[in-house]
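As a starting point, one isolated chain is supplied in structure tokens, in the form predicted on its own.
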Amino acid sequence: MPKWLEDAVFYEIYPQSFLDANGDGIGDFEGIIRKLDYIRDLGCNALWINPCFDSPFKDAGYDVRDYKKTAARYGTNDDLKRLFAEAHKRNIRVLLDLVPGHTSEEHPWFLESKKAEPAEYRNRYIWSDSWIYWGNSTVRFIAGEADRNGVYVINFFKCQPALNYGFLNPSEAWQLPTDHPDSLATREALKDIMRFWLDSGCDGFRVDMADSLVKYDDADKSGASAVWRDIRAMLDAAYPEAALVSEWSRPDLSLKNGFHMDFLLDHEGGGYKSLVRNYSVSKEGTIGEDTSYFRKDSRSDITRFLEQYMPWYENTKNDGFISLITGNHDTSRISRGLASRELALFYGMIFTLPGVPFLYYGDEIGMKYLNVPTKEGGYTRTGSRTPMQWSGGRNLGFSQAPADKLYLPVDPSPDAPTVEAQEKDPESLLNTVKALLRLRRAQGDLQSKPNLEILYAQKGSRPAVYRRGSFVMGLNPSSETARIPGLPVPDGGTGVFSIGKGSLDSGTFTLEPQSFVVWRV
């Protein structure tokens, strides 16, 4: 397990909208070394860039061309390795996006691997053996895209070619076994591109759709679980610092297979989306009833939350590290939901449970979810990659570029909240952010280490209690002031940090309305 990660604190980037240091309206490496010392000050010691490499971009950078090559628009190679020893000269930890489920269309593996007459990489993509497949399948196909006499698999959009792995349990010739030559040459040729990016200077990688990787896998996933095993096995060997991230959020499964961190993402039903995302969408983009624990008015309990946390990292943690999100590229902007208030004491929490927690850019000072037109692939997702809000006055300080060149636009509300203007503002969204994460840096008990109890939490209640070592955090998100008594915590004691205000006396904690509450027993 890589040490650095006992006390880290991701800060995730979206290149294209970070900042534009060459005034072309697109977000750069230069622009993101210009800002490490924000990202350093912020409280953050480590960096998610989404992918930055050779790109059509339909979809975003998910679909890649070259592996072992920047996109143009970003800079070169050379520039993204100045970035990876920028971020080492301030203690700052950089993992790149690997995409090992898919490529490009584009890419000189699927040129060749389409031809009619056999090549090089025949088998490096699943292909059917005939032009047309009527057979049952869990998988997509396109078809009449190649002058190859079969239909190929994908993993996503159309442009996205399913690299072949093999199958777990193959019912047709052309399913190749996870053992066969081809499907562990395309292992090696991952394992190829993880070493030269390592070998440049980056300290990983998050991984997308991990779980993806092997077809006709089985419910625990052991085909890909295979898979991952034998990568961590050379990370282990060859650079032991280095530290993968999974998007899988099963951390009962991707933390005993290899991942040092596994995301708990927003998925339907799920714990994480009744804290901050339990409402619906209509296709004109209004919110229905919102349900989730953070509102104030909201009538929910964390329970649901735990009941899906809680026995993941019993089984976990000593296994890794599940990292709670604030939002991502592919979420709706948390402030969707969420007034600032609310948003603070999501922050609250997240920042001060175990495991490594993941900043998304931009959530730190509350920006807005924007209804734009989709962007390479985005759709309903292109509102949460919209540019950075560094400052007021031209694009809000993200570009010098016309409006119009911008590769997304800037929020255009009058109250579109900026750094600057935070900056300013002690009791900011962003001086908040800036308090947890001293506090959290600052102290051991409240870093990554396995060490929680949950002293208190019913259904039907709408407060919270947990201790981690020496600290007991208290958490009301109503509009009520909530009196817990009969905790099991020694007498005395300090407060520490507060978002409204509570005390702690004899065993009993009383939160004002909206509070959170970090003490010290």
Ligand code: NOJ
Given for the second form:
Amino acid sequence: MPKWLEDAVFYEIYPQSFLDANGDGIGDFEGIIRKLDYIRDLGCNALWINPCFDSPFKDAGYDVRDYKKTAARYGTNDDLKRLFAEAHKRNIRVLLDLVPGHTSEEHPWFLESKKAEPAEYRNRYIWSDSWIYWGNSTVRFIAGEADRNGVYVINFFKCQPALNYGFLNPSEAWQLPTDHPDSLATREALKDIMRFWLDSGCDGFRVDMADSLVKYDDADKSGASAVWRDIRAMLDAAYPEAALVSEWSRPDLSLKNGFHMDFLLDHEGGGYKSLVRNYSVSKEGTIGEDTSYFRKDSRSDITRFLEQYMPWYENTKNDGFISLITGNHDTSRISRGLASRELALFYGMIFTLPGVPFLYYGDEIGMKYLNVPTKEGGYTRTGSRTPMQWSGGRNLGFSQAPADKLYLPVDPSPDAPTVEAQEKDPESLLNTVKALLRLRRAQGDLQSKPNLEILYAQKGSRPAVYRRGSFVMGLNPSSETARIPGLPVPDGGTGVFSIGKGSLDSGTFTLEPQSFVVWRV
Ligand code: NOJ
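Could you output the structure for the form predicted together with the named molecule, given that the previous block was the form predicted on its own?
Full assembly next; the chain just shown is listed first.
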């Protein structure tokens, strides 16, 4: 386990929209470099950068055309290496985004593989043995697009043909087993890409659709799991400080099979979703009733979250870390459903739980979800990908380009939050995040390690209390004062952080409406 994960707090950067240093309207590596001090001062010590490789950008870069070359719009490979070096000078680690499951349809492997008679890479992708094949419901096929007498499997969009790591239980001749030399060759090609960037100075990878590699996999994803255990063995032997975080949202599987961290995502009915964004969105973009725990008026309790989180946490606490997110480039902006105070309370909780938290750029100032037209396959996700709002200056400090040349428009509203304005306001969300992260980074008991005890959580009751070492956290998202007596904690102690007011006295936590309090006992 890389030691640096013990106090890691990540900042996710969508590079298109972070800072445009050369005035062409789109963010770049130099822009990220210029803001490394900002990220460090915010309290984050690690980055995840969304795919920044050569790509036709039909899915914002999740359609990679060349894994070993950066997209020119962000800079060169050397610029990215400079970013690694500048980050390291500030004790910031950098994870790149690894897309192992599929490539762009323009990747040279695919261009060869789709030929009537490929000379190479015949089995780098998954092809049936006839141009007419009806498939089954668990994998999706594209027909009629290639000279080759077959149909091919995709993972997401039509432009993303699935790489071939084999089938768990092949039932037809063209379905290769996972130990077929060609399935293993794909796996080796992936390792080669990982080594290439690790040798260039990156610190690991966020892994896209990590559970998707093996087709006809079983419910426990034993096929994909075996691939990741093998890859982890390579890392442990040659790159023991490199970290992997999975887009999987099943810590009980991912953390037992190669990953150091796994995201909890906003899956329907899941525990994370019960906290925030627990609403449906109509086709017109209107939000339905929001029953999220952190909504002041929702009447929800924290038990749905804990019912899922605690068994996963107990089961995996010696294997790796659960990663709670403020949001990401696929979710709605967290502020879409929550007011600033509600956001602060949510951040209070996710930054004082164990595991390794991730903050999505702009969530520290409560950037809004914008109704903008789709860009690069973003569809409704595009509204969460707009330019970072740095200042009151031109294009809110994102870019010097004319407004109509920007990758996406900046928030046009007169009250658009900015870093500049919030830095000046001691009560701002930005300064609350900074204070929280300062506390976490200073106190070993509040970092990644698994020392969590739930002291109070009850169905039908709004507040929650939990303890980590010498800190007790009290949380009350509701509009009424909460009193929780009989807590098994020592007398005395003192408050070390608070949003709103509260106190812990002789085993009773009193919490004012919408408050979060950290008490040292
Ligand atoms: C998950 C990524 O987060 C998303 O943005 C992308 O569209 C799909 N995987 C396909 O790679």
